[in-house]
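A single chain, nothing else alongside it, follows as structure tokens in the form predicted alone.
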Amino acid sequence: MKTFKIFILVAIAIVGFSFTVQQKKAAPWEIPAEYKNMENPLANDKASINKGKMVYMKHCRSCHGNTGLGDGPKAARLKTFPGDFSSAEFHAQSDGELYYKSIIGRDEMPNYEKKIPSKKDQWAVINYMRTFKK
């Protein structure tokens, strides 16, 4: 019985294994050139950095990990890896492409609009995921 028990144990391992490695990398997002270009009204700042932490701990991290690796509890249900934020590809953004990926979203990545209406808090969150650098 403790041998079958183990074998149980193993197997559900693997099979939540595979489920993360089957992840596929998201498709290139085509970002309007409005957002490409928009630069953030809101100082990078000591106090902007710690609100988008707050914002991000209570809307983002359950998918994209306490450090933007794409490592949270919910990240493997999903289809497609939610992210590096530490990447050199990620910080090549500029915050305009980072802000409609992050507040305008698509696919899996839904729209934080209305659940961040403050156009301030969304800021700051590109703010604080600016710090998730390797």
Given for the second form:
Amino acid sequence: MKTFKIFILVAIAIVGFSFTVQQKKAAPWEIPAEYKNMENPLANDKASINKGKMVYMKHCRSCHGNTGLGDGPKAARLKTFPGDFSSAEFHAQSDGELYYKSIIGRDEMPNYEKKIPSKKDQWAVINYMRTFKK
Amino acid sequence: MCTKYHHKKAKNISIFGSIAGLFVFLLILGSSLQTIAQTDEFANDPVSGTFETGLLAETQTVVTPFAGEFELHIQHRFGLIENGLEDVFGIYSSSNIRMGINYGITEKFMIGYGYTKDFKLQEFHGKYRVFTQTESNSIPVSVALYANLAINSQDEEVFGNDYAFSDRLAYFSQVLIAHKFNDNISLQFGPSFTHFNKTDTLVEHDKFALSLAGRAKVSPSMSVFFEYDQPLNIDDMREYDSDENDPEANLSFGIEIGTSTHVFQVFMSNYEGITPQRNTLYNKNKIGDGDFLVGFNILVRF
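Having displayed the form predicted alone, please output the structure of the form predicted together with the partner chain.
Below is the entire complex, every chain and molecule, led by the chain shown above.
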């Protein structure tokens, strides 16, 4: 009887896992040239990083995780992997590209122009994400 | 009685002076610390996040929702903590609840509706942010005007003889002046005026009050805050000789956690009415007697 119960549990688990949707890697972004070449007007200093941390912890951390690894509490429910902000690939992007992805967004990555209305806050969060370098 | 009366008057005037003085002093101190003029391109931008949301414990703040944004509010006040474990510090005691919704029509103007369990109050309110503090302090404060109309929807007989619909109406208006000192500390001063068309026997119809509120961030998403409300029981405005029905001051203090879509506030407070005009005119819970209760506010943005 015990073996039968274990068998049933394993069967349920296998069926359950087979329906789990695997997260796909994000498709390449099409970033307008005006954003690609956009200069970050905010000095990358301690004050802006602290401000950026406040904004990040409020708006970004739930999906992107405390250290930008894409492992926040909401991340598992997303269809697309939110990205690893500590990777060399991430840091190879310009501030303007990061700005477009972070503030303008697309699909599951929402637009934050209204929720983070201050330009200073918007650029501060870019400066903070630069600290996730490995 | 007379001496006690004059003592109370003197005390009220002194509290009025103290609150206003403290706010002005802190404002000057804060501004002088930021005299290094910012010449960057953000200098004339409005400051962000003076407060987490438009509500802090029992008071409104200068913050309004974004244009097109809805805010759902759930406000809950348990009973007084005075009975200790008998009713688990008021948790099993009778409570007061308000549910409301706000909508940002523009970046600076919001309207809202809510209903409160006690006295079956239906509330309509609006807030307009006149000025917003700038990064360089060229505008040193944010200023907002707030107005609230509460309609008591209890049965007609509650209002006694000669009932008229206007007996149900009570008004609250407030000027909110706030200064963000830095990313962690903000302070707000708010003189208000309350008017009830009909009150209980020997309760005044009008009341001026002052509010001082502040918050300090202790982590990127958590803050501690306080709020103090002082009704001005001024003799020259008094309708009746007795000061027995004078409302009591309120002290609220607690913690706030803010995320992108939610704000949670858990605090201790003397106020149990939730609706500001009700609190200002009818509060009988004394700070000195420890008449505190536990309350929480939950806000969902969508």
